[in-house]
Amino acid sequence: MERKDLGIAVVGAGRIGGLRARLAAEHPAVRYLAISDADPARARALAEKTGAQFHSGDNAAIIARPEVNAVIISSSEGAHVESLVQAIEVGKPVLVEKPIALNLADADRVIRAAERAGTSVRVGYSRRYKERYLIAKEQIAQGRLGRIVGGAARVFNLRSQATAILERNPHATPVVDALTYYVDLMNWLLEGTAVKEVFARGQKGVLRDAGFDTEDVSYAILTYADGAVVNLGIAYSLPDKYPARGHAARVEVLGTGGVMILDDDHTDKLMYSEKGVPHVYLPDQPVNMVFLQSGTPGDWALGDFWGPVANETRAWLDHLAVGKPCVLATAREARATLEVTLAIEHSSATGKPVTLPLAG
């Protein structure tokens, strides 16, 4: 198998950012990694860690050397296009964080770059690198469900956690960008057919009390273009002191042969601790009950991170590297998934079924 050295160029220096930048820099075939930050100071620290080669407040300037043939963006959620297309511009591969934008146009943008420069773009719907989720697709593809009919997919999180990422991008409300995991791994679960109708309601409360004109509950169900009918949920208000470090989540799928139900709430694993258990996204957050594994990402154990975010990047080296299949999304692919999380919204909003294509 023919192996390729990487040099991988991290744009963002946060704490998703930091993450992938040390799992590249511990990856065998990465020869070479840069770091950028809007920061400077916060892009000199993870290179300090990492032993990165080369740190800038500059995103360009990182995209732009020579010794960098990958990109690793991992910027907030509305920063992700101009790194995006820059890289794309000059030709080298990407995984950037989802949502791929807050809009259609941008996404529409970022696609035809690619496809006019033949460049690869994969999107971090890190759901699909869980080891529960990778086993249930693996039952679909052997056909054990028989032909998928219907599901379900609810997930839940901290009122503080969402907060936190409005108060960085008000566009990015729960439904675009943490119920879209669930309409990715829905969609990717049942590959080969398309959405065609959604129809949605929402609850404003704890956000809008909090500042925030987005809901706190949504609800939809999604139809699609074969007849199957799923059911979506996200409640992004339970109370931060809540045990959960991350989503807690059910997901169901249900076929003509057979059933799914994956209990991702991780309620099985509880730990008490006086000296308190940090979020991960929340660092000074910490409370004494957890579930143990609720973190989204993944977690630290001994010294290695291991997870969803852990597994993703990884697959995405060894695909770069030694030319491995891997399982991240498309752009196309997190195109459809946005055009379904913003059809979720007009529909709350507007009280009416969408169909899909949306309009403009």
Ligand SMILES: NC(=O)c1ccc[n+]([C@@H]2O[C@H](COP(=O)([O-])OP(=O)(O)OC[C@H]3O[C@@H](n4cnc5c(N)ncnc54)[C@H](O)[C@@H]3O)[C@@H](O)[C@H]2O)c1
Second form
Amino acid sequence: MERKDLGIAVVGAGRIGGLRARLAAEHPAVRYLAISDADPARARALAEKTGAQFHSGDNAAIIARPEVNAVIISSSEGAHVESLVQAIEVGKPVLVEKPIALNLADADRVIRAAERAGTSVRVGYSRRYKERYLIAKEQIAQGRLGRIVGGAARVFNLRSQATAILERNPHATPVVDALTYYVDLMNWLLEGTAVKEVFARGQKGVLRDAGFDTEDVSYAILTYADGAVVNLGIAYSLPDKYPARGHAARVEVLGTGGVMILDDDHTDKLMYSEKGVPHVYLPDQPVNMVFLQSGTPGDWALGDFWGPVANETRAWLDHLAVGKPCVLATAREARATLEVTLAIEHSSATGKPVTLPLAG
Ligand SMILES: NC(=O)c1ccc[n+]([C@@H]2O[C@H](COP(=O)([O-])OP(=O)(O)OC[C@H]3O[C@@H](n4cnc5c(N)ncnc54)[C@H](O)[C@@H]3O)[C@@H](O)[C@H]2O)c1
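The block above covers the form predicted on its own; next, return the form predicted in complex with the named molecule.
In what comes next, the whole complex appears, and the chain from above leads the way.
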């Protein structure tokens, strides 16, 4: 088997960039690591923690390093596009966090650049690498459910997580930034068809009172070209002491020959601690009760990181190093997902169904 050495640039040294950099540093094919952040002190701190050879406040400087042959973009949602185009133009394959961009014009710019340069762009829809969903995909691929005719997915999270995301980018609403995972998941499970109509309703309250003009709760019905119907729901407005530490979800898939019910609320893994557990976004406000394993990226245990972002990062690095197939979303799939989330917001704002493709 041919094995390729990797030099990885990680753009964005925040929560997820920190995880990806540590996972890359420990991967056997990775020989070189470079880290950048708009805040150079963060880049330096993460470089020291991971043993990276180079760090900078300038993303282009790490992407251009001759030792670097692949790029991870983990900057905040509104900052992906510029680094994406820089990496694409020098022909270095990219793993970028979701959403690929915050509007369709930027997503199209990325796709055009990638197709022109022949550079691979994969998007970190890490639900695909949560084992229960990988195994669900396998059942569908084996034909055990027959033809998929419908489904549902609902996700809950805490209001502090919504406000943390909205503070760094007001366009990264719960629908565009978080329900997006379940749009991607459903599109992936229903591979071969595409959403043609979206209808949505929502209500504002807690998040609006906190200064963000976005819905507390949104429900949508998607109709696919083959007639399949999917119901999606999100509430990123739960009180901060609710025990979920990230996504608490439930997913159902209905076929002509069977049904799958994927309980992802984590209510079966309960811990109460008098000592308290640090809150992800409010570290100085520990909580007593948690649903273990409900953290979206995964969890630390016994010195290593386990869960969707670990599986996904290793799968992408293995793909580059030894050519193993990986199921990360492509740029075109991520663009289709972005379009659905924008259509949900549009339908909810106008009260009318929205037909895809969206104009402009
Ligand atoms: N797959 C998952 O489980 C998962 C979970 C959370 C977040 N995410 C995604 O990961 C990305 C980062 O989220 P996070 O929670 O790590 O955010 P974060 O705020 O912790 O980190 C973002 C970092 O990007 C830096 N940054 C901002 N603009 C930059 C620029 N132009 N160039 C370089 N660095 C810049 C910030 O200084 C910060 O250090 C987002 O796209 C988010 O949607 C994915």
